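Coming up is one lone chain in structure tokens, specifically the form predicted on its own.
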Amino acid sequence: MLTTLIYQSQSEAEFSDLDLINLTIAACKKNKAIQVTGILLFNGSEFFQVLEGEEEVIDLLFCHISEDQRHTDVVELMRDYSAYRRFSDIGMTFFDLRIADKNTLVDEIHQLDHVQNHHLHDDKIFRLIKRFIAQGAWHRPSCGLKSAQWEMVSKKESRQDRLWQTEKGVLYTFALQPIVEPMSGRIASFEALIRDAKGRSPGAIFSAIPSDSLYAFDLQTKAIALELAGKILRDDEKIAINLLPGSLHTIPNAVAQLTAQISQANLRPEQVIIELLETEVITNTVDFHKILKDIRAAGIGLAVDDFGSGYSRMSFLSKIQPDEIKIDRSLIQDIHKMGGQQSVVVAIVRYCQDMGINLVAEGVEKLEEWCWLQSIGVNLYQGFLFARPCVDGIGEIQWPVKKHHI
């Protein structure tokens, strides 16, 4: 299938005019052999390239390009499919933005478009080309946040308290996973994740509960999580508990019951955050607004979990004004490589900054993901890069440290 791929990257080497000529000649020869069309732009420090060809060929070529040590921060901006090639010349056409007339360059590139009479000049590919010509690469990580400059250093947090309770005839407890602020070395909060004696995940546990008792089970087991938090948490730390919206609007006086559980655990309401899944909240907007006032009046915090995994609506967020938003792993995974994900997350970051909402990146597993997210203003993180959930308490936490400080 004919595929168009666009990427941007940062130059890691000094390129003389001769270097660029040789680079273009080599790329042109290779692209012709594999029937790939290439448009390459260079502004002195950044590359921007459009590639067209069969999908399998493009995938292999891009893999090779990504491993080329002459550039770094290779970010895929667009991948699309087409019934025709936009550019007629097989090989590689190079444009040096340092010497090109930027006022006429887009028209010059458009002349290479052999189907120019069949679509408009504002085709998405040309919009991306125009943006690079005008602004250079976007969403660049700062120099001090290159993953090669950092490593993870372990620190053990020996805070545990054996706590198993019987609910519906089965032993349950909770595993705590920290949410950390790496640059300050601070633990901001913990998420409580239910576990049974078999070590099953929350999804497996809840799927085995009969539907007519699901909400009661959900609310009642949170007393276990809160009791554990009361034994483990420091005064300035918080505990986040996941609750189904149905548990709050179906069970009479659910918020009052939750407040009583918090008091019995010797916690303050402001130390507790209720996490609601984005997809569940959106499908229950009417019922949710009925309990929102009770949650606020009780002094309990509110977070939208897995944001970006469902039908995200910024207008919905503006109405409920959560204290915290947790970005779903699907938007975080390999974000340092994916331009589309980057643009979405940048928009979320800006919204949260404008509205005073705490933003947590969930499922962070790679140093490269953390470096990119930290560079755009994300300060709070949860994921295996930092710590895994620990049953009955807090286990080992990994912190990023600059290598030359060790």
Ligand code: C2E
The other form holds:
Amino acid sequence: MLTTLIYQSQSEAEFSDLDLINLTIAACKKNKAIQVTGILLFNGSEFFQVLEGEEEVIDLLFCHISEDQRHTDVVELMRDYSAYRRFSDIGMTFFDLRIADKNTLVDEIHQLDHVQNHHLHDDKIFRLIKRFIAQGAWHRPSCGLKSAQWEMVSKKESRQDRLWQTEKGVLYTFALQPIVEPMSGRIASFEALIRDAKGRSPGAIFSAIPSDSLYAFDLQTKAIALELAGKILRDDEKIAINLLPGSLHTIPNAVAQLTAQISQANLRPEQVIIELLETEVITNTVDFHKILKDIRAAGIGLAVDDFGSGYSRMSFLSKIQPDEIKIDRSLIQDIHKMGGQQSVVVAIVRYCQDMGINLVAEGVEKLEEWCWLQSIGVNLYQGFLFARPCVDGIGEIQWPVKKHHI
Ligand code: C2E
Ligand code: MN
Ligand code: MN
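And the form predicted in complex with this ligand, for comparison with the form predicted on its own?
Everything in the complex follows now, all chains and molecules, and the chain you saw is the first one.
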């Protein structure tokens, strides 16, 4: 299928005019052989390229391009299908923005478009081209946050307490995973994740519970999580617990029961955050309104979990005003390479900053992801890069540290 791919990148080396001519000639020859059109823009430090061709060919070519040592920070901005070839000029056309006349440049690129009489000139591709001409690459990580300058250094926390509860012969406990603020070296909170004696995941545990006792099970097991937290948390640390909304609105006095569990564990309500899934929070407005009031009145915090994974009703979110939003891993994974994810997350960061909401990036696994997110103002992180969930307590935490020799 015909595919258009657009990326931006940073030039790594100094390119002389001759280098650029040679690069264009080589790319032109290669693209002709594989029936690809390339339109390459360069502004002295950044590249922007439109590629058009068959999907498999473009995929392979983009893999090669991404590995090319002559540029870094390759970010995919657009990948789309089209019904017909837009650019007839197979090969490669190069525009050097330092010498091109910016007023006529877009027209020149239009000339390459062989469906010119179409209304397409105001489409997404041309808007992206115009944006690059005017502003250059976007969302670049700040120079102090290049992943090569950082390394992860491990620090043992080792706080543990064995706490199990039996439910019809099966043992349940919780694994804790820290949510960290790397720039201050602070642990902001811990999330409690349910486990059984075999270490099975919550999905497997919940599917084995009869549906009529699911909510009661969910609520009752929180006592284990809170007791564990009460034993190992410091005074200024918080514990986040997951609850199905049903566990809060179908069980009478659910929030009162939680409050009792909290005080039994010697915790303060302000130390507890309830995480509710975005999908469930958003779809059940009436029930949710009552839950919200109860939680607020009890002084417990509220986080919207897995934000961005479902269909968000933004108007509703703006009314809830949670204390915390946790961005789903699907938006975080490989964010340093994906322009679409970057723009969405930048908008979420802006919203949370405006509204005083804590923002947590979930499922961070790579140093590059952290560098990118940190440089746009995300301060709180949860993910395997920093720490894995640890049954019955807290294990090792990795902190990013700037390498000395750089
Ligand atoms: P969640 O609340 O989004 O919790 C984070 C999940 O992501 C955890 O999976 C955690 O192990 C995993 N995770 C953390 N960092 C990374 C990472 O860097 N990469 C990847 N690939 N995964 C990471 P877990 O423990 O399997 O929990 C899955 C879900 O089960 C939780 O997602 C939560 O929605 C639910 N859950 C857990 N405990 C409870 C509970 O007590 N009650 C309810 N109702 N739901 C629970
Ligand atoms: Mn959660
Ligand atoms: Mn989550």
